[in-house]
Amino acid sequence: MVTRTSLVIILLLTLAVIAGVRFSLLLGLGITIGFVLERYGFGFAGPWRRFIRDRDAQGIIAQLIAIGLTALAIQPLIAYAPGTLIGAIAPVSLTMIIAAAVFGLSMQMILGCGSGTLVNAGSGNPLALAALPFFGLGSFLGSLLIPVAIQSTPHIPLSLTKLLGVERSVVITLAGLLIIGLVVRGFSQGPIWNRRFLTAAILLAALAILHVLIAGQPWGVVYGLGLWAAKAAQGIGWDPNTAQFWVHPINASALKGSILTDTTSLTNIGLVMGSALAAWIDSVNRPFKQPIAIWYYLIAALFGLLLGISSRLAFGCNVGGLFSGIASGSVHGWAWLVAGFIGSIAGVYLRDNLWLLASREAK
């Protein structure tokens, strides 16, 4: 009898033969991340929603710990291996801040950020399944808008490690996370520690560190989704030479190559597979069992599109922009955090009202 574990091993071995061991390891890493996120119920959009709505800080505290542990490891690694390892350093701009706020609002509307949408889709969540293809399309459209965004507002990349040195950068990063944790604790109306979330945070940090060592760069999500849509667009006649983003040598190479040799694509596929595996083992899917009006799926598709566009203009989602950005020492990650959270406040209240209406109409 072929077990689930055997199927995964066979798949990874096959990929190792077809594409190489490194790419097999990346898929395996993505599967493990997806499994951890689903099995432990760990994410980004959900904890923010619980804090905004219920003052439950357990998930956010776990997020801060995961980022801090990752930063403690990868900032020195990247600093002492220049050219071999790169950080998630992105520019700060008005366009980027607005886009991060839009992403924060949008992720609350579909109850999932970048990684969350993939994980929820893997576990069978119908809203995530409706939003995911539009997320990819939006990421592609956002890539076409990047030149306009850069021309419209100044984009300034700021790296703490380059400005202050790796030791001071790590200290400032950890201090910033501690301050946010104390602020969150002050607003909390219950316990701030959750063993399940803390376990997931430690595991996620370890996996994020491994990602840097294997891929040479921090964990990201958005690029892979946009690449899939760009390949589809090319298949129906779109000319990538007309887009400044896709004529860049790295992006042009990814567009010509297989998704089986693209870092972000492999980890994205792994996220879906890992979450599906976790739901299969637990025999508990996480789709909405509550009846919902059909028009809310159109809402999910719309905000899935906005997720893609905004995450590309914000230079990443909660993973590539916030998590990996802060962990890498990028000031952009901190700006993303503030703007994304403000957007999430609006998103939580808008979603709650629309969800209540959609639930009533479905009864």
Contents of the next structure:
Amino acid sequence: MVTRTSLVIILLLTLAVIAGVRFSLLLGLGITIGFVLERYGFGFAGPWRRFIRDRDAQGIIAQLIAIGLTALAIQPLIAYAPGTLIGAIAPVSLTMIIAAAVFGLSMQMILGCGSGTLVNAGSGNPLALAALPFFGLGSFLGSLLIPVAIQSTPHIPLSLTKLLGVERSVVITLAGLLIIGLVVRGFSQGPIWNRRFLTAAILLAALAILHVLIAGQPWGVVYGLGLWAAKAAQGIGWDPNTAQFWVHPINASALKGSILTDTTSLTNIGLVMGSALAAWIDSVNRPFKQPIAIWYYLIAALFGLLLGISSRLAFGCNVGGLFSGIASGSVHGWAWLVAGFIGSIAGVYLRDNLWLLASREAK
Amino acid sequence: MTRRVGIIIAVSAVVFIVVFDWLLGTPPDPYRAPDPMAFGSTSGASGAICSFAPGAEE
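Now the other one: the form predicted together with the partner chain, given that the block above is the form predicted alone.
In what comes next, the whole complex appears, and the chain from above leads the way.
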């Protein structure tokens, strides 16, 4: 453990010297998030699956608390420092809602959401390792489709803080989370509180708030993955000037700069490293091979691709769209939640059937 | 084969991406680094965020 901690400290100090302190802090934040998610077994796809299948609401209740605590802090902070700090505000549209539903379905198929796929890959899960490159590719393809989606359907950005003021926005956000919590409790069979998940939720909220203070913007995942794929595409001859999304100064600057200075890239790298650190010792006792037919890896790759495309068109995955969207007061976060959950219901049933088939064939 | 193999693959892939980007792209310049924290500084968010929708901004 001491060796691993020393390595992380050396890495962070090196990054602070070669890139800057902010980027070092962001990598450290990502490593901590990855470590917490892996160590506490906390995520998004798993708790939704347990609620849909077993009516176990413990994970969802913890998620709602994490989002609520984050909202309570970041909405006033962003309002206090407009321009310097920004929220995860995105438009609501038909394509956004359909995309969130597709993401919900896809994340159940590989049992990994935006953050979960990175954390699972970091902990050595072969299905996540198969899905992750395609997640990045899909995110890039989705970025090329965003202008088409925006031109074809009305996209309306709705920020509760701008519409109603910060105080009302915070109250409505917390009330909305409370109502969902009560509905979830109504469907739950068994206890809704879980100390391990609640600890993880509080830690995650603290880290998400720190993210806003350091980066100036809420935590996200999918932008960084798309950026990596865009850089790879550029390396094999793709011209970013042909893509409306990538000629925008913000995206063009990210594409031109180092990934060591890109916020979501750094936290993504950190998620993989943090979960790797958390899973390292136990990894020798866990088999690499999954008890499934090889074709399920192709399913994972396919749904990894869909995760990427859909999360770009939904303006974020479960992290950038759902978690950070709702916490920032963006209505698109709420639309994401509903659509993503409906997609997840279909995803749970589809996965169970295909997994059963893949398990039988493997025997 | 254990999960440790998977961890090594994942971390190696991340290292490969960073090295590949470093060699083919623009390396970071510490002299142009923003303030350590956006909050309370003049160097705020980059805006490169998942919710960013060029053409449909507020």
